[in-house]
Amino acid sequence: MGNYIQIRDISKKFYGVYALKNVSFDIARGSVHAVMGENGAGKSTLMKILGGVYQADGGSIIIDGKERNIRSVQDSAGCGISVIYQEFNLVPELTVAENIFISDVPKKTFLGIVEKKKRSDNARKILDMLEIHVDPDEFVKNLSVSEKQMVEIAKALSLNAEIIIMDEPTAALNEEEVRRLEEIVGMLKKEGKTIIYISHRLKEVFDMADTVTVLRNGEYVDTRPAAELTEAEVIRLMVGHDVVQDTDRPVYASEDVLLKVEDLTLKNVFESVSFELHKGEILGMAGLMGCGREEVLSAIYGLFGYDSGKVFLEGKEVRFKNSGEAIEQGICFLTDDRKDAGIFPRMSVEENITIMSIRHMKKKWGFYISPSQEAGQLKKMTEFMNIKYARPEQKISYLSGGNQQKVLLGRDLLLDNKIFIMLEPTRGIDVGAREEIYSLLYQLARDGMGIIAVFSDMNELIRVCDRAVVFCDGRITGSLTKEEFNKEKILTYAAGKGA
């Protein structure tokens, strides 16, 4: 297979900051390669240098014995690249098939006219291939976040393209939805293609990769076949030390109710939907992808309204009109949308960490904020949440995904919290950064805090939660304290099998 992708000495700097020091190894052609490494370990960044997104500051990269020069994104596609971004690149205001041949439009011959039925049926083709069940001519702003992923992925198959990078692409994907994935790779793999691989989900690299490149800190590490490897020994690699797992903890939930939902019912949507919160207690919130849990949520913080139903607050009946009403009193909400509905992309790390704790702050002569005050906020959720960054100033927009992560999860701590509901918390999260999540919901936990938190990975809901209810198309369909986690019967209820 040869050295068909050899990467050498590539550099990058970002305000100062080395994000890629000299970072050198080579990919064979028709492989699957895994490029691994915490959050911040200049993966993302050397994807998007592949993709003509960035450019090095030094270095060259050599493709099937010729060195290319990529400085655009048309550079990286006339090189036979494809890239499917953890952040998505969708134009929301655009249909599905408007999307996936965004940059290849089927056009008449004699008037250059779009044929738009020609490019539904062809998006149409993808989407089956993929077992993606989307309507070609849905406005992608009417998707939820997982189909926002697939389409994305489909996106990128249109191209044909001879190498395809894939940055964490699982990241908002169920089990079932990973498995149709892994088929898909396999499938490219034997029509020879290239697959560049990033994830953070170990199991799913061992299940594909055919290499594993490790990154630590902007610097190349290691690259061994995957069959030589262990779990172990990938996070040794990855950290520089051993990472011990919390899997045994104390259940800190008591009988006080903090949140109760009675019979919600949203038409066509949700319905009858009734649960309780118990201080100090993790409920997740398990179900395939359109099972309308996350619809639920969304409706108790106020994003949108219900039909009929009661939501009692500590026994008081409440009912938000919008998530202003619901922070102020003390229920924060982790989007699973960072990009689009969580960050503040040209704002900087501390106006991104302070924006909604900010009017809490004494002001300077009445109507100022105080400088000072507003840094100590950020060096406090810095220290607790081991936020990595190179100044203050630095837009969010260049930090890792998960650190641009602990800033939305600092954003939220640094209020008067009584209720916690996390989307998808440690999504795009390294092997480290997920445990340092896991045990900030543990201490989130003992402190009284009552959580609500998806998962679409089962092993950290399993891992993590203190009880959890599963949907199927908008319903409960089936309860489980910790004794009696496990795979199957969650996926039965998910199936709508125990109701």
Contents of the next structure:
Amino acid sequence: MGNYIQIRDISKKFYGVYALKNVSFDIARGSVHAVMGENGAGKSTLMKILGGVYQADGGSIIIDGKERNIRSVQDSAGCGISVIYQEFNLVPELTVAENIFISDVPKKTFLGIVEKKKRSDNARKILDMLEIHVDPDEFVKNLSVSEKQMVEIAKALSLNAEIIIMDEPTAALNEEEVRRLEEIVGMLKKEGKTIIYISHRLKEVFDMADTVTVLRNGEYVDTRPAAELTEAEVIRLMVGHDVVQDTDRPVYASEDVLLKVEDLTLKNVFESVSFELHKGEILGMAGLMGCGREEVLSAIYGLFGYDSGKVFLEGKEVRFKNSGEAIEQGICFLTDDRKDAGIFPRMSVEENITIMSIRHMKKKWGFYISPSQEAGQLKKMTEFMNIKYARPEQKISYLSGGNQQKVLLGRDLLLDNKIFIMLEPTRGIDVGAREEIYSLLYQLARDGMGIIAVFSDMNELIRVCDRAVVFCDGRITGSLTKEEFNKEKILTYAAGKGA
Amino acid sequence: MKKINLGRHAVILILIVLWGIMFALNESFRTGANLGSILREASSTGIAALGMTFIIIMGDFDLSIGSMLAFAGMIMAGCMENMGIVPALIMGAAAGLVCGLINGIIIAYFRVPAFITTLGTYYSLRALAYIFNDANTIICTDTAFLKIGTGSIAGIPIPFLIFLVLAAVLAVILNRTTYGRHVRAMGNSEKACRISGIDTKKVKCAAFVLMGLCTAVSSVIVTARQACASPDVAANFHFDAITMVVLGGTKMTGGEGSIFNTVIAAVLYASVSNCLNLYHVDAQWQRVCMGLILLAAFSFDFIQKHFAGLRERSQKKTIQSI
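Just the form predicted on its own so far, so send over the form predicted together with the partner chain.
What follows is the entire complex, opening with the chain shown before.
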């Protein structure tokens, strides 16, 4: 039996950066094989290669002794692989049964009409087998998130695949549903199916997996039987070496509390979130994908509401109904979705940087934005942050990611701000610009601004921040000072342990 | 390196070529009366096209303006009999404002797509225009009022002067005021607007109000030129206005556009129509022709985008190599 699936030297590059580098390991037939790693370790990329969504740049995949050339999702299905992805692939406007059999329509009558009843019956059989209590004729758009996830699982199983890949299937499930999923996995294993299971949650992995493979920064680290591992060991394998902090940098955080958040709750998104931000402090927010930290910050900024809890700005209670009110009070916000929610792609560099400050600019005759004043603002920020562009009237979409990000930062810095909320300030930016943005953060902190920064990359968080709070499933599970920083601790909190 | 941006100035080049040829070939074209009538024709639809430029830059469009024009015209002509010219003009403007406000509130605050909303008001306002005076035309006799449509100052038709003044005002608003920036920003990325603290609903609603006001001014000119308000006037008005805007190079995808080019496109559109008349082209064939111009204007947008894409790529390369 042994080496049912052999992954050999798989590499994949995105924009010249390795997402996977010469990854090789074996998966035994009929086993539950967990693949673990931090954000960006390459787990999902590897699974997408197996699923035919991405093509590997190099290496080979051997299944059941034969080398397979997986070029498309169809090829992958042909190899007996079925993938349950992190993101939902259901069509909301179709029924549960239609979704389950979307690629595998049951026998048609002589006119080519699908036998609806038969399809519903077949769907019900699968749903019953999995103990999923959903009406097969219900529209998918009417289901809850966890029900959708279960339907997604049913869909994958309906294909009768030999190899089932589950990419974080429990992210949207509650405990009861996770337990049921564990039963389903056990059942599939008994039937002799091979399961590749990806999850951040250590408990599930130890409950279910026979073997654990760990990836780190796109490289293979180790594969061991689960029984021989402890949770602490897995975390150590995932994290690797410790990162260096910028220790030479003084901490500017003072005692003055700028922002205080108390028991902020939005049902099913985040719960009882409390933290403080001090003047001159760079507060990091850590957590895994979907942990709710972006949502908490967006709610504070007024992009959406919350059910209960209080926010105090310099001791005064505030509640922003929209972002305009937050901006008036000196809070600004940098999005992590620069392309779709940050830049105005068909407007010039100058217009992009002044879009917020023009509201407060003194205007000629009360309405006319003076070109010279506008140019002056751009010049000020260009010099402050060393932004590179050909002409002020050049469209912003022509700039590099780093320069676009500087324009977005400049847009906020032209206002008089006390608090800067930044989601992934260095996302999609090259190394040089990244360093410039770090020093910008230090400079702003020195000038007394309070900064909340979300970093998915723990190395950055540890390097840049003075203090960090860690989120898991919409709750704060831990808080660390700079002296306590280490990746293992953060990861332990982020996985919901130890709080 | 300064290159002439052909795409941007295409409309004005086409206009110059067309006028050049017509001046050379056709005697009746170059008479002052004929040129005046082209400018008058261009102005009556062009003024509404100015408002439409804002709407399309914002990424929406308005189908109801033809009906709105008829409705505002009926109100205005109806009031003129009893109240006199100034109150009638105010009532006409108010009618346009209210119609635009209704569109704006439904689209911005109730989040009904502009296509559905303005299709709805397209039917209702037309019906109201008929109901207002039992489907009868209202004759206007006030000579001061008729002057607005037919008079000239220093040889330039009054409607065209109004058109130019409005265009100048709206161009300043679009390019150099906070509101204009917000309109363009909306057409670029509504998400980014929300994060930047722009009141997207207010901006959207105001643009439809502006559209209503422009339509009301168009209505004044149309009514004054015809010396009457009739409920069936301006049946294809919205398409004419949208065609002018697109012909002027404003992108249907939103975010970019120019008031100046809309003015040129309005004159071009009226000139083509005028030429067809001069050569006695059959009315039905004229429609075929206008349909083709509409198609050409739309594909022009895509052809331009294709070339812009090529240019961008080469520009990007040079920038990255700096």
